[in-house]
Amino acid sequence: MYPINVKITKIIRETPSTRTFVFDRSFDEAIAGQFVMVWIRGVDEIPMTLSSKNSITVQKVGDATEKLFCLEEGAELGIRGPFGKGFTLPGKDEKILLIAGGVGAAPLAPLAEYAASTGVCMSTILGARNADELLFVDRFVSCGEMHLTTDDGSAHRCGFVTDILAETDVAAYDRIYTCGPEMMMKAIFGMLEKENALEKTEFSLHRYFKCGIGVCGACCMDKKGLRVCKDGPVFNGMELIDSEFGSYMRGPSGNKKQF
């Protein structure tokens, strides 16, 4: 698939670390969780999950991310997408459990927005190094119970997701999902396994991305293949047993990086 040319028509400073740019087209046959291919012309061509059907929300860590928010209001991109497997949407009968880590907040959100709209029972456990750094809080507040933690303790409870997660009756819920910093959903996956509840929760995933289709291989995770761009990069937890995950992924060059 071709790039397809998109205009940048807002810019939102989202956190000190964190800024949304929204398109003039929109993805309307995107599922929550499903991601993009952003050419950033003459620099890279990177991954970035939709953080609504006409925007992705960035975070600044790279040469293609610090040139993304170095363009202004009108500047274009190229997009390929959407790709991957998203979200299992809820039923309107089922009680859901999310739990977003700093930017990982951005896939969860639509997904939070969508459930709200069908009328799913819901509750958000949201974390971030500090309170300038917690993302999309009006979103998650008007979408269900709210449940806030800030590593320094800035905002609300001084703490992670997982103390939040440690006092939650997970049997409660009939779908968890859970995106952020791989080892704090390793965190997660490890407690979740001890409940018996991996097989009702998802993860969202990150690696490096270079095709973005399934063909390359350039994702794929020990020790079973599992293409992260086709196969995710939302997966089941129990995907997940016996995998690299939350232990290392691989680089540009296919060389191991530990977590």
The other form holds:
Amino acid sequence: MYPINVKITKIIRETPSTRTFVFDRSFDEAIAGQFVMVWIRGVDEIPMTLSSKNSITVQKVGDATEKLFCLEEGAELGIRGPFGKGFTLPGKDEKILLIAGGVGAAPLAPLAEYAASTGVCMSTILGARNADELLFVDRFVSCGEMHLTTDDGSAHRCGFVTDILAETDVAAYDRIYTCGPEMMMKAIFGMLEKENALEKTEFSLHRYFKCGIGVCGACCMDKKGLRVCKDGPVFNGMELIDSEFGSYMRGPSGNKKQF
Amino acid sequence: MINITGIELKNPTILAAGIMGTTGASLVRVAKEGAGAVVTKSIGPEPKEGHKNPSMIDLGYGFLNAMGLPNPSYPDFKAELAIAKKDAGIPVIASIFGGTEEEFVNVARGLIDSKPDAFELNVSCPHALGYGASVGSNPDAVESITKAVCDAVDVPVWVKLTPNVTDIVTIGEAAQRGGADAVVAINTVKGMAIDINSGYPVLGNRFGGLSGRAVKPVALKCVYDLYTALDIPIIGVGGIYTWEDAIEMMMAGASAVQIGSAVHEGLNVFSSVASGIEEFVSKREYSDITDIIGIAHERL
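Go ahead and give the structure of the form predicted together with its partner chain, now that the form predicted on its own is out.
Starting with the chain above, the whole complex follows.
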């Protein structure tokens, strides 16, 4: 498909480093955790998870996102997607735990809202560097129980999402979903591996994408050769055992970059 | 079993260059899915990040791509090639590129310790300035580069040809004169797409190469013409999705086929094409798969 033309109808400043761009086009078929390729014409095209059926929530991290932050309401983008494998949606009698760090809250917020709409019982652990950077607090609070933590203690508990996870009875949950910085997810992976809970856990991963449609192989992970763009970006914890997850990723040339 | 340039393939399907070939692990995965051999991503003398995205789009009837030869360079790819060789259990062919004879030779020599079963020279990428088709549309350059690599290494050398020339046969003949053990035809066909909402060309590089179903008739004609003129084997590539496509390509003159874009529909394409070919050969009572190679030339 050619990129679909969308108009930005609203820009919401969520935190000092993140903004939500709302489109005039809703991707109703998208499952939480799936991504779209966002083409900032004349600059680059980058993968972004959908933070709702008609929005992306972006952190300024490089050239393309910087250009995106310069756009105003009424500007247009090209969108391809939704692509990839999203989260496994919970059954209505299940109890779920969401663990989000920083902008990792973006794909989890629509999952929380979907789950709440079907009556699923849920808890969220949301962490950020500081109080200003806590993302989508209201969206999660309206869906279920909430635990907040900030690295510097500027809001609620001082510490990391893993500190709260350590005090949580993971056996009480049927499914656990997480998205955030890879080192945060790696720590969660280690804790849940010890609890023999990986099978019910899903991780949303980030890698450098070129084609975005499962052909070129730029985003393949060691050692199984899993394509993050097509086999993921959401992976069951069991798929990540003995993988590069938490150790390194590859840049545009294919060279390894250690975390 | 099928023998191409002295290499034994368990079936005639080969992963095409540039597809899932950046890491050893992904090559091993494709091997486990049933490919008869795999070709790596094209590896060059220096690390290259490639072009800006969008670098590939699905047009429905084919794919348009301009990756821009992203690769980690041969010193960093040696370890990946070694992983593929160790665990794939099938032949691993190293695709290489350079801007000059010397660069091609340096890359080939640099990778030889990882023991690729053959080299495939990329003189056909349509969208990398100074590389690929910039070199491969000149018969003298193709001949001299092929000769230089053949003299430098003692494994088979395949040369992948571009269809973006007036006469692909003259380039195929140049590769053969240079000592190529086989030619691979074809690389992608130059093309572009324009976003009518903004007027921007869609690909980051503005133009690129067309692959997939749309190019099969072009590839068939190139393979057919090359078969008439050359004495060395031809490996057919371009729009192979099903076993029927593969049989058609072999009847035009291909000794084996490479599969690229079709992995988009599932990695099981290798096993399904291979078993379909086998079934066809036995049902039609050919004594061997090689009996069908080039038979379209006998039907006048």
